[in-house]
Amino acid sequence: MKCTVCREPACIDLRRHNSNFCSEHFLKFCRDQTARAISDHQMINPGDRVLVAVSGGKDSLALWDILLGLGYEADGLYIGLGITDYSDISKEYAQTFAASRGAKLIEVDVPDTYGYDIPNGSKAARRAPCSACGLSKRHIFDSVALEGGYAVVVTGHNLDDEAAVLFGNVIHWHTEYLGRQAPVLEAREGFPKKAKPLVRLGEREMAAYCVLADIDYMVDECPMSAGNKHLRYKEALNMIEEQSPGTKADFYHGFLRSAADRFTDLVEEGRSALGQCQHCGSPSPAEVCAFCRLVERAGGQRIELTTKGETHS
């Protein structure tokens, strides 16, 4: 198996490329198709400063390694979500990755700042572990963006993911959703912008990458991610797959090109009613937003985020 590019011994395959690459030019490819997806979509624009959501994972360390690679201010931000070991394991390899480029990371720990875990809270909150997980990020993200005045936050969403959300989505129609599969949310009020680069790339991509880029990552999954649907839905998707490469790819950015703008009218109106959380300030459709919400069930304390950088070096 030779390299397509070099014609040197290569070292992955990617069938629905029909090509092989040897490591540099693989390690090029992920570069190259990651600056694709952000000028396609415009996610980031020059002179931006980027907020990348890390979690330990090969998929966000990857892109805030890609992403420093290409040029861009990139600072990282990691939450600690109480998870038990794994919380405190996956902390650290996103602290060695930061301390081994030099870059900046932001960690905000959530039974410290707010009083409360996950595991404990969610049952508190009566939600499901993976619920309070992305309700507690999302504020999170949100949060520290807009305090630290970043343009636009990214997360290591990849092919595999969002193929996966939108057979779900499918599946169940839900239409709102649908209308926010886009792999960029433009900024407003109350909300900066958000974008996923790693959509031309999925899993197996990545995991090389980190491979061949000496990148540490944390393997184990989240112990809060058993019986999660969305696997049966990225395990459906790679059965097919298997048999017609491509498939994932099609079907995702087909969507894009042909039926998303079909829903975003249904976002927008969702929108229009959103009002302020007299808590934290944050749009919400009631008066108490669901965060605030989730943080007196879950029996924390609600408080103004003022968050703490440490530059690794």
The other form holds:
Amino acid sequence: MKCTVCREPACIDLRRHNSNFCSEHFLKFCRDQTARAISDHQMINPGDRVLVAVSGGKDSLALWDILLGLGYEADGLYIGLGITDYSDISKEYAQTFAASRGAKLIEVDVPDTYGYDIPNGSKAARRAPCSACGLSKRHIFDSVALEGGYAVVVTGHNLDDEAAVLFGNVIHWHTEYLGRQAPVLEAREGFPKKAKPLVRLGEREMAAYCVLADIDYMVDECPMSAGNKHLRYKEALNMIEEQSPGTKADFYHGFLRSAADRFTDLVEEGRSALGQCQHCGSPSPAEVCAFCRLVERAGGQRIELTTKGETHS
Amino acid sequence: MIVRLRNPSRELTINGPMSVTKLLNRLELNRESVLLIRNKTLVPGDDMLADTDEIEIRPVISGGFGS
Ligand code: SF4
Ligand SMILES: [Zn+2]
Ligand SMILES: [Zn+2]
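The form predicted in complex with its partner chain is what I need now, so please give it after the form predicted on its own.
Everything in the complex follows now, all chains and molecules, and the chain you saw is the first one.
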């Protein structure tokens, strides 16, 4: 097998692109695909300061590396969720990467800052762990981005993630969620702009990027993810992809091209009714926002966030 | 060859030589869901694995959907 670009021995085949790549040209392919997603969807404008949501896993570390490589001013934000060893080890991967690139990593620890952790707090609040976790992370991304004056928050969601979420939303016809699947959500009162620059790259490609770019990442799964229905959707899509390469990309990017528009009005309707949370000031349809309610039910304390960025160099 | 797998973490000894694709088929693994790593680099599907190789088969599918 030879590299499609240089004819040297290839180390990875990408059947959906009908291409094989050597290490050097594969890394370039990933940077090019990311740059194309950024420009196609106007994710980041020249001069924008970017906040990368970093988990210590393959997607977010690869994304951070690619953005730095493309010359963006990109800081990382690591959120400690108090998920036993998993959180401690993930944080080390994020810190080690930041130090190796001389990049700035902001750290917010949920147990230290808000007094609850995801495994126990979600139980006390009677929410699924991933739902409590997602709500916490979104609130913290938003506050840190707004306080720090970042133009955009980027996350490491890849093509497989987005295709699986789309699959779930289509199966159950969650039309209001379909309106929010665009890879860019513009800023609005109280919310920063958000973007997913990896939507042109698959999960296998992101793991391959880390191996070839020599990035150590958290390979083991979060213990809370077991039995997650999105995992089953991913497996189902991969069974089709194995027989028909390109299916996942057609499904997701075809949706963006041909159908996503039809659902965005539903999102706008839902938005008009937002007031402000009386505790934290975040936009909220109720007097107290979902995050502040979670903190209360999880047995934590509400604290206004003040972040101290640490520069690792 | 020695093959390391994860989730759960385990080690198998398999007689080589054998192509990557054949090994994945034999372990009933979907090639979309794993990477095959030898000496810190990736091994493509048509490469032969020698009897003396040490290999990691790394899953690439993550399950968390909190954000
Ligand atoms: S799997 Fe769920 S609980 Fe674990 S980090 Fe991801 S969203 Fe949070
Ligand atoms: Zn090449
Ligand atoms: Zn609030």
